Amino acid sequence: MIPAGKILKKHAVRPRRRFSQSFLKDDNVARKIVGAADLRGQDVVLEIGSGHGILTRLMAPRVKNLLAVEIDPQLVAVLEEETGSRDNVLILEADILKLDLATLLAGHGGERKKIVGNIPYGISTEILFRLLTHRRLIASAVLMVQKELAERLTAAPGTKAYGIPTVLLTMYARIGHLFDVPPPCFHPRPRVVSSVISLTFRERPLVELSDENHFFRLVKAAFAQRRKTIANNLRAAPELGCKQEDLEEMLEKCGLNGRIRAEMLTVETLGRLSNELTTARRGAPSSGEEGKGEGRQSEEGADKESALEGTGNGGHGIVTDMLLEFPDR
């Protein structure tokens, strides 16, 4: 194969500031990200940001179908001619944030997809949301990501770092951070180092939700501001729809003191509060067991799920347009 170098070269590639590129030329770092996505002969592959395509051409002879989204008119005409001839590419002249995911995944098979790509960092949350809102079709995703975002998706309770992203795709998705890229893999060479990733979409949730929406919306408001109290952030949440003295009493039922902050609790935590809330909103009486371990969501959470996912082209439901309202958060 071509090293990525010469092929840079032969097509006089010229990053463009509008995309915020920077194309990796490793081929070793190349072949670390498609060995780590174990790819296998009968997989469908998802390629975000194929780019002068490095890792279309290692990907190509390995899967059954490879579909390679590019953004960039001029590295679309580089990829046509240097993997347009395979059968089982298709090459996609399209913005990832306005394509229409479900239909062009749902269409290429039953099994669940795989998803690769050096992303753009600057919109790297809205990708990764815009997979969580279609995950019963993604099986698996490696991605390129600035180190800053790695870090802070695989961070531990009770670290600055812990926030709304880490919170909602861990509790669906089992999230790795793999290993650092340093500046000089690439052209030109970013001021950041970044790291690759992986995430494992579970089949269900970490904690059995009642309610999704309701459980987005606490994430929300739990992290709204994170020098306050999770008790002061619930309050102020009028969306979640509980009474004062509900709150009280359950976040007793869950063991917590409302001094605490959201930064200080886990996943599951956070699920089983907004399970006791979602009780005490509806006026059935408690479990006091929902929500533990891994479970099916219930036929009321699972009729709410066209919520979260959106339709249409944007594909923005309540999880997209929340991290695009707290991305850092």
Ligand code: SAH
Given for the second form:
Amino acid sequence: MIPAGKILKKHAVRPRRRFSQSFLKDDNVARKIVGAADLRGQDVVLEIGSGHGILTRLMAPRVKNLLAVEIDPQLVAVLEEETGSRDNVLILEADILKLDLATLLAGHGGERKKIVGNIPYGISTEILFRLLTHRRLIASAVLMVQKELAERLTAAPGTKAYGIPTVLLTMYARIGHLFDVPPPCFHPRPRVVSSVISLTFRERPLVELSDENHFFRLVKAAFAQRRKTIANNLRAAPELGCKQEDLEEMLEKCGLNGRIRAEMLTVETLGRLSNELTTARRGAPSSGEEGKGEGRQSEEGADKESALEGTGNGGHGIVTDMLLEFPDR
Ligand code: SAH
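Now show the form predicted in complex with the ligand, given that the preceding structure was the form predicted alone.
Zooming out: every chain and molecule, the one shown earlier first.
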């Protein structure tokens, strides 16, 4: 196989900044990424941002099908030339944020797909949230992101890096910060260090949530102003629908002092708090008697995934919509 660096030269590819193009040119790092993805012959892999195909070429011989998504037509042409002869590779010229992922991931056999990619850094968080939205169709993901984002996703409560992306993704996935990749491994060199992360979606969320939408809104509200207390942040969020007089009590029930800041709370605590507030909002008896509350039946009946995916917004769902407004993403 010709080295990655040579492919770029051979095709005279000029990196385009608007697509966050920074091509991996180190074949050892590429092998390490593919190794981390733990690919099997029966796997169907979705590669995001295939570029000139350094990962694509390595993965194609190892898997059943490879769906390679790339937005830039000049690179699609390169991919077609370099990997197009393999009939298990499907090259899709598309924007990963606009693609109908539900249909794509549900097709090509029933198994959950593996996701791999050295993804465009400008839209990494959006991509992660789209994967979260479609997590039931995904087994795992191995992705190259900015080191800063990798640190944020794996941050512990009480640290500055701990925030909305940490909480929402940790609720549904185990996240590993696998290894770092320095700028000289890329062309052009990025200004930041990169990291390869892994995401394995849990069978069940860390806490069984009675209303996922509420949880997302709560997390967003709780971190809205990081220096404010949780009580003040939640008070400023009428969309949570919790009565002011209930708030202190609910916080106490979760063993929380209202003067604490959201960044001190674990993912589990935020999940439990959302459940308490949801129950209170419905005017139902809390925790122990869960399930008897008014309105619970109908809401429970709704497909949980629909809460995430939403409709009429290109299938991006509430998480992505919310994310676009996040100050600290
Ligand atoms: N995987 C390659 C390229 C990484 S650079 C490598 O490791 O060398 C990121 C790639 O994502 C680029 O090829 C870029 O064109 C592509 N890309 C950028 N935005 C995209 C989008 N919205 N949808 C799909 N691909 C995108």
